[in-house]
Amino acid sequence: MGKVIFNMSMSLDGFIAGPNDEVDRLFAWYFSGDTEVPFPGSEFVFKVSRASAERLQEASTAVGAIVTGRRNFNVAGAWGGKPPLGVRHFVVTHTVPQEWAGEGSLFTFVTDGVASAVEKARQTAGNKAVAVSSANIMRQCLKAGLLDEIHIDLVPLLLGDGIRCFDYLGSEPIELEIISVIEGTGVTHLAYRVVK
């Protein structure tokens, strides 16, 4: 079985998203290079640095299916119905939405809990990784024990405000190891392993 990893961009102060969801900022550097990456799955074109354009060409190609929450799901309009990387969405939520459920369907809702989303991901993930996308579903793994590596694209900016990434954790120290530190332009990609 893969891990399960969390990647996203992320403010220096610790926000994922400015109080009204807006990323625009947090993702500008998907645009500040001249190497142009494909986003597979989608018709994006990402030009960034070449340090990036190798981090993000390694990451989408070794995702085998994702876990992201319903609001994650909502606030990205389905993805149009063409979800990032062309892989399966496990969507933890309460209530199946109907017109995204069905055959041929890229998205599978799972109305158990994180713990199931994660199990069903691996099954369909094989030896590929399971990223989860979205902070609150990050949150329940790392308190379930089910993460195994955070990735964080470190943005340098101060938000200020917006939805933070690690909130609501609990008291109990997490304990990371680094794993890599790529310098891209206007990122640091950081990668860490989940001491468990």
Ligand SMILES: NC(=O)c1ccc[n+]([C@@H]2O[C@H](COP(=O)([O-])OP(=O)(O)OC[C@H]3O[C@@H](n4cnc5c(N)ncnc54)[C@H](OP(=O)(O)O)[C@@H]3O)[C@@H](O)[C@H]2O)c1
The other form holds:
Amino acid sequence: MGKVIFNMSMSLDGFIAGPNDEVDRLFAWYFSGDTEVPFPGSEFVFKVSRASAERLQEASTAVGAIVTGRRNFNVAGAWGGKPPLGVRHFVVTHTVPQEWAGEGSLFTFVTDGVASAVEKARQTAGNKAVAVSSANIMRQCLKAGLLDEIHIDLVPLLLGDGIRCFDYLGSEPIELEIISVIEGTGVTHLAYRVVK
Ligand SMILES: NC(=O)c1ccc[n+]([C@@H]2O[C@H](COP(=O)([O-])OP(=O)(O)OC[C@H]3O[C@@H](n4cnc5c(N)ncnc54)[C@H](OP(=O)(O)O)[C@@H]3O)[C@@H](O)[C@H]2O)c1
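Can I get the form predicted in complex with this ligand as well, since the one above is the form predicted on its own?
Everything in the complex follows now, all chains and molecules, and the chain you saw is the first one.
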């Protein structure tokens, strides 16, 4: 069974988006180098440092399915029907947008919670990893003991305001082990294992 991994770009003061969901400054590192990395499932080509390119390629080939939240889906405009990595997305929501739920869609809408979404994504991913691409869903997975690793692309920026990554986790410490630290250009890739 594959691992469940959260991966997100975050400012040093802990934000994953600005107050109006802006991510441009947090994503600047995707265009900060000269090694081209085509982003599977889209027409995007990132230009990053060699170290970041290796990291991105390794991460994208490891993922077999993605679990995300309804706001991420909405803010991204459903990625125009072409979600990141071209893999099935399990969108946790209270209501199903019928226009995206039809045959041929890469979206499965899950209305019975994160554990159900992760289980369904695991079945789709097989031996590959399940990526969690929303902070809100990551926090629910963490609390439920479903998260194996936290990968943060740490951006040298104090954003000041916006959506915090690690809010609402309670006051009990959660222990992590360092897996790797990779220095890119305009970003430091941090990977941690969640101690269970
Ligand atoms: N920095 C980065 O790398 C990065 C990457 C991707 C996205 N982002 C940013 O992340 C933000 C979106 O993420 P987010 O954490 O704010 O929200 P989110 O997790 O994408 O969405 C939260 C919504 O999901 C639904 N939901 C969550 N848990 C649920 C449950 N247990 N049962 C049923 N429905 C549930 C609810 O929507 P409903 O009630 O409407 O169904 C809830 O309001 C955006 O600002 C985006 O730009 C940043």
